[in-house]
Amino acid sequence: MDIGFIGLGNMGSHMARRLLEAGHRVIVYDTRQEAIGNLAALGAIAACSPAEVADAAETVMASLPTPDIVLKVASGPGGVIEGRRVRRFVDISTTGAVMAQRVFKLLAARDIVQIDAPVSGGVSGAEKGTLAVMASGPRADVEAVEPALRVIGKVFFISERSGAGQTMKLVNNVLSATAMVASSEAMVTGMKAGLDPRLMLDVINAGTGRNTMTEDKIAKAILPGTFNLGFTAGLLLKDVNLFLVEREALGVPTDVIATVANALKLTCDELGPDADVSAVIQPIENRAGIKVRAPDTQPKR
């Protein structure tokens, strides 16, 4: 299958690579020439614009950081909408349902079907092909691209309604963000009370408090002080705020998630939006006067 791929960042580069390794002909574009060059070295075909990608492939995928960038790439000057061959635009980004529906309508005017198919699983999931892919759009079109989507992860068909996949992704991400913030506060509290951080994780993960933060992220990025999960606090705050916009329109009370948004905003204000998401613990540590660190001093086997 000929597949266009736009956006070769931490996630997109791995997904495009996996499509190449699966035998697909992949045409790539990114604003960074280095990113294009890295994929071209693996056999991808380099393009000079989103429109050029859409000239070369019926299916174009995009993994982009913000809704505004998705809108520009999909429907702006030199965008996918100007491509002569494209028939489907598969948006792997997180944009929220409102933007997904807007892009769907704009592309539909040019007989291009938009499929929103956001993913979850982080950089490691993109690298291993174990992402959760939440697809929504006309079923026949989703089925047409499903073989390619299965290369990057497990595909869940959410709905034929545009934007439903985006809502599912936001529901997932606010739960992940809530686990990050709550686990950070709990770990700092336990550490200040004199508990050993590794023992805390062992107990929590054997009990009912376990979550993705305690099972993986704290040990990987916080205890050694590396803060390298590969996703920024600014992007997660964007996702949480998109969720808050949707829940406002639906009239659902979400006081806990609003508090999580405040914690992420504090992280961005104090450390910058490009800080790793695991750095959400640092403002808590700074106010408590203690750091949750435990470098691994065990001998390597």
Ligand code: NAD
Contents of the next structure:
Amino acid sequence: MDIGFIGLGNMGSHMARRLLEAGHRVIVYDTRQEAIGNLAALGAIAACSPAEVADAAETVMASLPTPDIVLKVASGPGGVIEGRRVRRFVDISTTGAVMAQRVFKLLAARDIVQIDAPVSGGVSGAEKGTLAVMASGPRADVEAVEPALRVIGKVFFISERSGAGQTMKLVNNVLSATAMVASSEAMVTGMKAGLDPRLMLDVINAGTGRNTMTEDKIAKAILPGTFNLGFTAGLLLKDVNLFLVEREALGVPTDVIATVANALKLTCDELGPDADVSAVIQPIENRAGIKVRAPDTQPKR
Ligand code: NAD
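Since we've got the form predicted alone here, give me the form predicted in complex with nicotinamide-adenine-dinucleotide too.
Everything in the complex follows now, all chains and molecules, and the chain you saw is the first one.
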């Protein structure tokens, strides 16, 4: 199958590579020439704009950082909307339901179907093809792209309604973000009280406090002090804020998640939006005057 792929960053580079390895002809574009070059070296065809990608493939996927960039790439000048061959635009980025519905309508006017298919599972999931893919859009169109989506992960059909996959993704991510912030506060407190961080993780992971932060992220990126999960605090704050916009329209009280947004904002303010998400522990450590580190810790795999 011919597949266009726009956005070759931490996630997109792995997904595009997997599509190539699965035997698809992949046409790629990114604003960073280096990212295009890396994929071209693996056999991808380089394009000069989103429109050129959409001239060359019926299915165009995108893994882009923010809703505004998705809007521009999909429907702006030189965007996917101007492509002569494209029939389906599969947005793997996290944009929120409001933007997904907006892009759906704009593209529908040109007979292009937008499918939102955001993913969860991090860079390691993208690398191994084990992401959770949350697809929504007309069922026949989702089924048409499902074989390609299966190359990047496990496909869940969420709804025919545009934006439902995005809502599902935000519900997942606010839980992930809450676990990160709460686990950071708990670990710093335990350590300041004199507990060993590795022992704490062993006990928590054998008990009821376990979550993806305690099972994976702390041992991988915080104890060794590498802070390299490959997802920025700025992008996670974007997701939590998108959730808060959706919950406001629905009138649901979400005080805990608003507090999580504040913790992420503090991380972005103090360390910059490009800091790794695992650095959310650092403002807490700095105020407590202690660091949760055990450099000789081998990540459990
Ligand atoms: P990233 O910043 O590493 O990659 C984004 C890529 O888009 C970059 O290569 C950038 O050069 C490119 N880009 C920016 N503007 C562009 C434009 N106008 N045209 C073409 N390319 C452009 O981000 P990422 O971590 O790969 O995340 C991508 C999306 O996936 C985001 O929406 C994010 O929220 C979501 N996501 C990320 C993770 C993760 O763990 N990193 C997990 C799940 C979902």
